[in-house]
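In the block that follows, a single chain appears as structure tokens, in the form predicted on its own.
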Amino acid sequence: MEERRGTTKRQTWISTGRGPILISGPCSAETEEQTLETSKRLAATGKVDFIRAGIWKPRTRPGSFEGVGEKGLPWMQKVKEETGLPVTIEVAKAEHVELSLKHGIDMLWIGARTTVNPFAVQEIADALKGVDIPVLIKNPINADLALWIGSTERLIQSGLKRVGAIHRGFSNLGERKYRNRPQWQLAIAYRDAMPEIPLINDPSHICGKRELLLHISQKAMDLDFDGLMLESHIDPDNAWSDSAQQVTPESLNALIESIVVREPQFSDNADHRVLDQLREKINHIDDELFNLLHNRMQVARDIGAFKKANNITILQKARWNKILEKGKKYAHLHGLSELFIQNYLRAVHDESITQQEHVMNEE
């Protein structure tokens, strides 16, 4: 991962001066030996800025490995002493915060299962009042932007000066490719709402499998994220939790070296002029699209009037299925994402129904 020269206001506290930060370590601290060995090999790459490990592991179902708990905290102290790198762990309640501070943990993060509960986040925020420590907060499991923003605000209102966010994707029952669907638009919307908050991407929890890590990591860098959190283990296949998404420290090193970090700013005015011209073309195309959508909705209203006059229901399932099938074929033919076309058609279809409902309900 190359150094990025440009800086932004949001990077003031999290920046190392070497470009995007890298947080790595095992999903779970399993044994002292495993935690130390993984950390030392990560430190040897020269690319890691923080060592992470799960001490308490909130799991979906009872009986799963839920972390070694408090006895793992001295292991993290030893990691810090022997690698010289700062360490970070997940906390889920006030007791975790107190124990972490007692053992000199350098940075905390709040997990997705905790972010969904405002009471839990407030408890952590209250426990951190008067404490100067960086805290990152993951997006909630569900795709609720307001909940993510609100949790961040709770931390800021507690007096914390160094607050960051982690985008780890969102749970979706129908998802097949990823463990958690990225829904990049929500991460971008979060950044728009909280422009001064550093945003880290967590490819491990988005992907759920190591083969996709490079693709997601590169996309995060192309979207100007401030860093990555990637899980690493000395023996990933035999890890006690999330084995499929972890990589060895050496594989992590190769992955990071494959990522291209592009400049967030222009090097000269000539580059800026070229992009301005291309953006102007986009503006003209958007104007045409908006006009076409206006015309399409006028036709939808005409159809609504016809249905009203002939006492026909608004939703015509067979017609809608034909539109979806046509859209899929168009996507494949023109190199577009099938999901994008489906989302576009659903949005247009929903608005068409709304327009027809207005016509049907007119007196």
Second form
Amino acid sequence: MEERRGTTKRQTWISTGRGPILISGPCSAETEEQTLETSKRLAATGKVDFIRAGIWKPRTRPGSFEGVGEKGLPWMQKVKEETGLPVTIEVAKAEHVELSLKHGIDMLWIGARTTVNPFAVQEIADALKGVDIPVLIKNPINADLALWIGSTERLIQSGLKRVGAIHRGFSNLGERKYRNRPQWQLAIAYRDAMPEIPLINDPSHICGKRELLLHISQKAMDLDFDGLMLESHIDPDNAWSDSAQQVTPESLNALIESIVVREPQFSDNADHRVLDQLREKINHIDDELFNLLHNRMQVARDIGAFKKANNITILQKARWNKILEKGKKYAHLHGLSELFIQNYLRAVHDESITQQEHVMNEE
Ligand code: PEP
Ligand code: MN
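Having seen the form predicted on its own, please provide the structure of the form predicted together with phosphoenolpyruvate (PEP).
The next block holds the full complex; its first chain is the one shown before.
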């Protein structure tokens, strides 16, 4: 694989040389028959590189199906024998690691609920000392980049040579569209911090419903992810866990066929000049925006001086609400997302407040 950023090369251990890798299988292994049948139908598509299944399921509330446990491990061995594909399961503690190794599991992953706990990740890392097996680490359920990076470092420090990461989105109570908000900028920041680590996207747990899978899968490909992990089940509606987001092996095949995989690098015959000109336009617009921001902050400082002279607070709630309302209208009128305009205005407002604080507090 080619060099991508700076001088650090992305590791190629996960690459098959046939494009992005695909990990698929049921959310949970439920019965031997369901696990085998799903896997065989996935293998028949010729597009799957690893079969996944959850054996121990970390569930949000007690009483939900918590996985079949150890008895599912021989089923995974059978999947491997009958499909010829390597298999991967989730581990959450040292005992899971030991049992997985005993049953010839080819790759392990650490789930989002485990990544949040440094004790658990360290326990897994310690259990893997001296073992040569690939391990993928999902992002933690909360949007904490340092925690994701730290967990990856724990695995690398234990001596593992093949470590990868999975972006599965972040829990957010205000989120309505996705089960877990993608927050792509965090995946991009993870990649910048850990440029050598292969990064897979998990559209299933981001979306929570099958209708959104194609859109997220395509976006992951356009952001140059190394592969996808997608849940699949022979009877999705009756799955014992995550039923709304699973698809049949045949639907998975159709979904993968609809994804367009583009090249991360220019081919020799692409006309670079067109892109160069467009980028030049963007640079020019950015320069203008920076100048305008500079002017805006100067006015904010003048207002700061006025507030100081008249002894009134920096924050004027009614005025701020008006600015937000105007921003919302502007967003609708110009086809921009309300969230984007809100985030932009909040960032600008924060900086105005900081600037006014300086004015208020200087002699
Ligand atoms: C899973 O992959 O089935 C799973 C439990 O995912 P996550 O850890 O992302 O919630
Ligand atoms: Mn699942």
